[in-house]
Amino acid sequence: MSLFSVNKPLEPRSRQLVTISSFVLPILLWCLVSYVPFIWHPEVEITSPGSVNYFREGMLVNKTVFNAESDKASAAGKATPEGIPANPIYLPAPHEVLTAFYTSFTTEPKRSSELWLHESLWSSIQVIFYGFLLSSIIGIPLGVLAGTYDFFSRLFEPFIEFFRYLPAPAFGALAVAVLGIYQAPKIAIIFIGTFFQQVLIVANTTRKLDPALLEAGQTLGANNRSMLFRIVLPGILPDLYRDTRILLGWAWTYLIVAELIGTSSGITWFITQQARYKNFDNVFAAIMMIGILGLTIDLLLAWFGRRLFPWQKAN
């Protein structure tokens, strides 16, 4: 079967290969930029400073500066500096990031008041969990009501449509003033960032329920309560579960902004501290940890979804 057949699923083997390529290709590009000297490498790592006073072994300098200083030293008959092509400090090589994955969990914080990386990660997970949980507890019922009854749709959706365009970080100062400087305002930003979108998405999903099911219920004499709890909710549950998975990923995108509000904490604190010390291998490792953690949670939820709703097509 062609890999580019319109609206036709790939064969299992081809699907696996393409999925693996989704990760392999960016990593391969990263390796090429990091390890092949003639690809990019705009700087030079000094291996021997020669006669240039301010050069130090291991120092990174721009190629233009290095060449100018080398020409000056050569013209003056002095020792010329030596170096190897290098990338900027903000682009560590893959092996440096892999090393940072290990050392970040095993290296004790420099100050007793600082948290270990796993403690920072746990703090971030709690912020996401409570923010998204509160959003779902309120947003899902409102979305179902708005999607089922025109009265609630007219009552809720106009204001929510307006409010969803307001950026969640804009409420940071207000959240700190009302809720303090610790975890509460961070949870509030996650809530604001997901709640209004969640209501609208759930309402739209509810409206997509097969009208034949509603007509059958009405024909059999079901009242409003029975229609809602025995037809609407069971009918939308698989799609509602899928929407929740997608919206959870949305909540993760607000994490960094949320944790900058009030006292800096969680994985955001770790990233900003490491960037301050120019440990960009640790910065890359922490960012990738967020992605790995989010993807792992999503895959677990997808796995549970296939078992809860085996009649649904795989997503």
The other form holds:
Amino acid sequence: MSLFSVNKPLEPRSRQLVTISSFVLPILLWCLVSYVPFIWHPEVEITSPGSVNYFREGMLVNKTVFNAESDKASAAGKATPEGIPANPIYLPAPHEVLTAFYTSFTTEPKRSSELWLHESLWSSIQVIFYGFLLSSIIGIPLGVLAGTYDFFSRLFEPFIEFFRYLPAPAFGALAVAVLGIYQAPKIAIIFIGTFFQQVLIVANTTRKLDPALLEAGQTLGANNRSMLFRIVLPGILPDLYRDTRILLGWAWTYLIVAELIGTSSGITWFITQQARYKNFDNVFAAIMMIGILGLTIDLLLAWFGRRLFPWQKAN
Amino acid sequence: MSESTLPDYRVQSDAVRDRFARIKKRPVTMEVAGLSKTFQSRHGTVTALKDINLTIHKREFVCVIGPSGCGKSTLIRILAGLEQATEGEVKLDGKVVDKPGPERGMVFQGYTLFPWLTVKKNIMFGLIESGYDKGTAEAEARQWIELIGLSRFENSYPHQLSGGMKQRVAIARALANKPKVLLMDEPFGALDAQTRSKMQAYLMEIWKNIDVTVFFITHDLDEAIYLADRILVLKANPGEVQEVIEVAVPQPRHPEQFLSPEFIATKKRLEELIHPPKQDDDEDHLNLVRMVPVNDEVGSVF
Ligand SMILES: Nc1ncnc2c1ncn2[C@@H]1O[C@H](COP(=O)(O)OP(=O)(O)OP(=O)(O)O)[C@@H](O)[C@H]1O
Ligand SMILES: [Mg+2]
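Moving from the form predicted on its own to the form predicted together with the partner chain:
Zooming out: every chain and molecule, the one shown earlier first.
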């Protein structure tokens, strides 16, 4: 069987292999760049400064600078500096990042007022959770109403359509002015970032419900209320669930902006702080933590969804 | 059977004539008077139906046939109350129909079972709507499931059923509401021939035993003749009644009648009405020339 047949699932074995490769290939590339000295490695880590007075042991210098100084020293007959090829500080090797996954949790913050990594992470999760919950509690009902009744569609959607083009970060200063500097304005940014999209997407999903089901309901004597609660809602539930999963992913992208306003906090603050200290292994570890957290939540929700909606054809 | 020995499709045996006389004495269930329907579309006004008049008596089985696009679905949707007539009116037991209701059950070609409900819950849907408590509705639904022979599947979801099974559930779901009229829009159109003839037999059985009037759309001539007391033949552009045929095939029907003279005569008449002798120029046809060499391995298929 070919690996490239249009719209045909791969055989189970190759499917697994390809799925694993999806992660293994980028990591392999990263390993190559990190561990094979002649691939990239544009800098030199000084092992012995020789006669160059501004070189220090462990210092990173550009390869051309190193070669120039080395040539100069040997021309003058002085001790030449020595070093090994290295990558820039912003690209730590895989093993360094892997260790950072552990050490970043165990390293005490530099100042007592600062948060541990797990506290930062927890704060981020809370911001996402409350922002997204608030958006869903209001956005999903509005979306369903707009998708079901033309009246609400005309009433809500034009304004929301306009509002969703206003970038959420632009409301940062306003949110701080109104809601203070702590978690509230951050939650507000997540809310603004997701709410308007959510209403429109949910409205669209609702409109896509097979109208024949509504007609079948009518001929079975369903009244307006039953149509909404016994046909529209259960009918769109699986799609609604899927929309919500996708939107939750978007909410994460607003996290970075949200956490930079007011008092910086959460995982974003951790990342900026570590970048300032040039602990790029920690930076990478933290970025990956966000990815892993997001993916895990999504996989959990997907798994849960398959159990929630047994009437959906397995695909 | 040769052409010359075929009887006229209108000739009825005494028993059949007598039966039609009795049908006409039954109370009127549905009355369609001066019904017209036009649609406004971007390309102008489409007259889907024009001046349809029809009286359907209690427990009569009426089939509608006609070419594609002649307004069959539009007609049945107006009867169901899903669409409003532009002119004229529809009465059910003397009351004007203006919106959908459970006393006019509808079965669609595309099954339209609620995918999130099990077979039992699907059938319970209308019962709950009409105010039954859950226990009674469930007991009633069980009976229907037994009647349609799907007891093993009462807790299955629609996607686990075959097309024929789905359509049986849809029929039971509509009938559970004890409708006066069962409206069916090409209900067996998507089924294979074998399942379809089985479903036809089931439907006859249901119709015999339940107090219901059936209004049935099909494009299958055999199906129409086999099932109907009367066949309403529509023509397209605009959708008008071309002829109403009282089917001379005696009731109760059984599959052997497909070869009876009355059946064949009626079918011949329907074919004349639906597929009139073609005018050469407006008929579409293929423009093929020979594309296989004469000395090919298989030079001719004959
Ligand atoms: N909502 C609508 N808007 C505009 N035109 C419509 C609408 N519904 C139906 N029509 C038109 O009315 C005519 C009749 O349509 P209808 O679906 O009733 O035909 P039909 O006899 O059921 O055809 P088929 O055998 O293919 O099911 C068609 O010309 C169709 O284009
Ligand atoms: Mg149709």
